[in-house]
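Shown next as structure tokens: one chain only, the form predicted on its own.
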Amino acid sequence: MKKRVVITNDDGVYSIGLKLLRDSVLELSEAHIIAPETPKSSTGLGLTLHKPLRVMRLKLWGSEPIIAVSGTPSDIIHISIHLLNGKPDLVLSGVNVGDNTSLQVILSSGTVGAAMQAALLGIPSIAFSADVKSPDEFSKREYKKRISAVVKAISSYVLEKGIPKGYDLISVNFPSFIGRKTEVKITKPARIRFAQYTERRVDPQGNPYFWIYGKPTYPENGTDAYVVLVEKNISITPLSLNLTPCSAPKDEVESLRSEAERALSEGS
């Protein structure tokens, strides 16, 4: 008997990405789509807890249905296990539209959010990003092909044995081009991705306003930022939501990287 695995992101029903995930792991798993009907960047682990929450079943890619959600993606986690009528063995987020990459975003992501809120629940975890500024560029053949290649690979790992010990989920992120050389790197969340700035604005009816933004800084070696953003390389973060430091079996996470890293060879 196949496993449940429910398929999630914050970037909406109608995300390439999201599409991508489910075709990955068709083969392993019996996959319910559940999605924002809107895009819901940026909503971390909100909960929409003032209004009520509609969903509706849509067509898009086959027979089976998608279920859209008008709440967030940490709300799709407790929609998904009302409409199984329990937990799923896994939760995929992504795959994202732009990367998630240092703590300052992972804590913000709407994408992460959802593997987190699964993973209080006590429900295994990945968070699936990418570096593109366009979900258009999941389209091409060759990136799609090595995305899905790591995204099969680390999914069957973790539906067979579970997330590395010491740790609550899994967060993945892909740079913009991934090639034969591309490495599949271990690595701990930057601190800081962006330099936050607020500006003082006067809209056209002299009404005052503000606008927070952000700059890209240059992230520290060994990084989630530097691998994939610098090295142009795959990196894995286990993150763990004792917001504390753990010291957990190396050779764990050695071995994951090691099968996401051979599925990318024969990928290739």
The other form holds:
2 protein chains.
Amino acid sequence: MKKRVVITNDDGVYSIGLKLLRDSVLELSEAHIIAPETPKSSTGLGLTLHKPLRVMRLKLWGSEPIIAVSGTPSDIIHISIHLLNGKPDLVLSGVNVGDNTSLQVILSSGTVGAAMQAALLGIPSIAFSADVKSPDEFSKREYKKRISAVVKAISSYVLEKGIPKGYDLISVNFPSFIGRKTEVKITKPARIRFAQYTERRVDPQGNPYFWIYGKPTYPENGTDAYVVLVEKNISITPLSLNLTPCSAPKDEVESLRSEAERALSEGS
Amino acid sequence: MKKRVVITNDDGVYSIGLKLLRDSVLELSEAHIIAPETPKSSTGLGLTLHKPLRVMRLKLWGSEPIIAVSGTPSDIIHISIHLLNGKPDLVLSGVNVGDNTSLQVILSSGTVGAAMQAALLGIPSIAFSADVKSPDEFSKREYKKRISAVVKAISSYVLEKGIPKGYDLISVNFPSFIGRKTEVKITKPARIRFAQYTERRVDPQGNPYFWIYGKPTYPENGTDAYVVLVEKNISITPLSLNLTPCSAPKDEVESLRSEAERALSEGS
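Form predicted on its own done; form predicted together with a further copy of the same chain now:
Every component of the complex follows; first up is the chain already shown.
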């Protein structure tokens, strides 16, 4: 039986990155594009629990309809299990317009968020992102061809063997140019990619409003951001949803706990 | 100089959980409530980058104005640094109506998301959540008093000594009842708290719409969810933003990488 792949993103149904992923895996599997009807960048693992979702069939590229959902990338993981009448064999998310490197970006990215949401449900998942400013870049013949080759190889590996042992999902970031000398490296996430700023402005009616924005910082050597943005190589970042450090002293945590317990008993 | 604490949540400015946190730390610090103008549950670390934010001063409880922001809890971390003209000494998020236990919930919670966003910027932060259905529960005298004692003790510890070494932030979950026998335990997050479902309905005009929702699952022994929901104890979960496993074999990741590199060179 043909395996089933769900393809989503956070840039919305009109991003050509979805088609790039579908074209890359068509020989391997059924490919279902189910994506947000409008851009949902920086929605992390956000879910829509306070209002219902709408689902719409569209024909955009080629003969296969694609499905637009009025929710977040993470919503779509749940909706897709419903629409497919069971879990898919693989979720591919992207190709995102803009890299998703560093913990700061990974944790708020809707593209990586969808892959994490899938991983929480035990579905193998891979997020793909590229250091480009516009989806038009995905139409450049050589760039598209090389991204497609890597997407196909990694998807094929995961469809056959699963996510590498000890990890929950994979995030892949492509540099702005891929040529003969481009290497593929395994990386860990940088911590920070942007310094955060807030700018206050005044609208024509005299009322203030605020933009939050980030300015890129120079990435630490050897991290995902360094490999993609400085070296211009392809980064494969296997991620684990653990949030527990590998080694941390127990004494400080224990004294925090005992102070809380003392306060509780004194207050009783 | 008095330390500065920013208090936020994902339930919005009208949740009495904000006042509970402020009242708990007033003896320790300046306390600035800066919270979303409307509920922003399940927004994770989501940021609002595609539209500007509005900021509004309100008087709700007592004489100190509180600040409502038209964005997410994570937006508010950035806005608060602007409004305070520098980083606060501590961010407290909550007290959330509903527990935030398990990785599944932690990663999509706006309350914990705000604390994670603060941690990424190097600001000590603590998320507080309670297994209650309504903010009215926070008005019950004994319950409020006990939560307040614990919030004060933990905040005081962190203001003085920082987040325990090796961790990035702390998430505290209160059970639905706190009495003389309630214990305080250090926990690790469960993986999953809800089994996810999607329900299809049809609106009065005959068009389908979908609700996604979760049904609680029985939590694994010893996890945050078990301690709070089954044992009815208080859980302190120190979290680390690492997303990298402590030990994972390198061979599978390496063969994935080499297949991607081979595909790239064959495609060139």
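In this text, all values refer to a predicted model and were calculated from it rather than measured experimentally. Residue numbers count along the first chain shown, from 1. Throughout, rigid core stands for the largest set of C-alpha atoms superposing within 1.5 Å between the two forms.
In a rigid-core overlay of the protein, residue 23 has its C-alpha displaced by under 2 Å between these two forms. If you fit the rigid core between these two forms, you'll see the Cα of residue 260 move by 2 angstroms or more.
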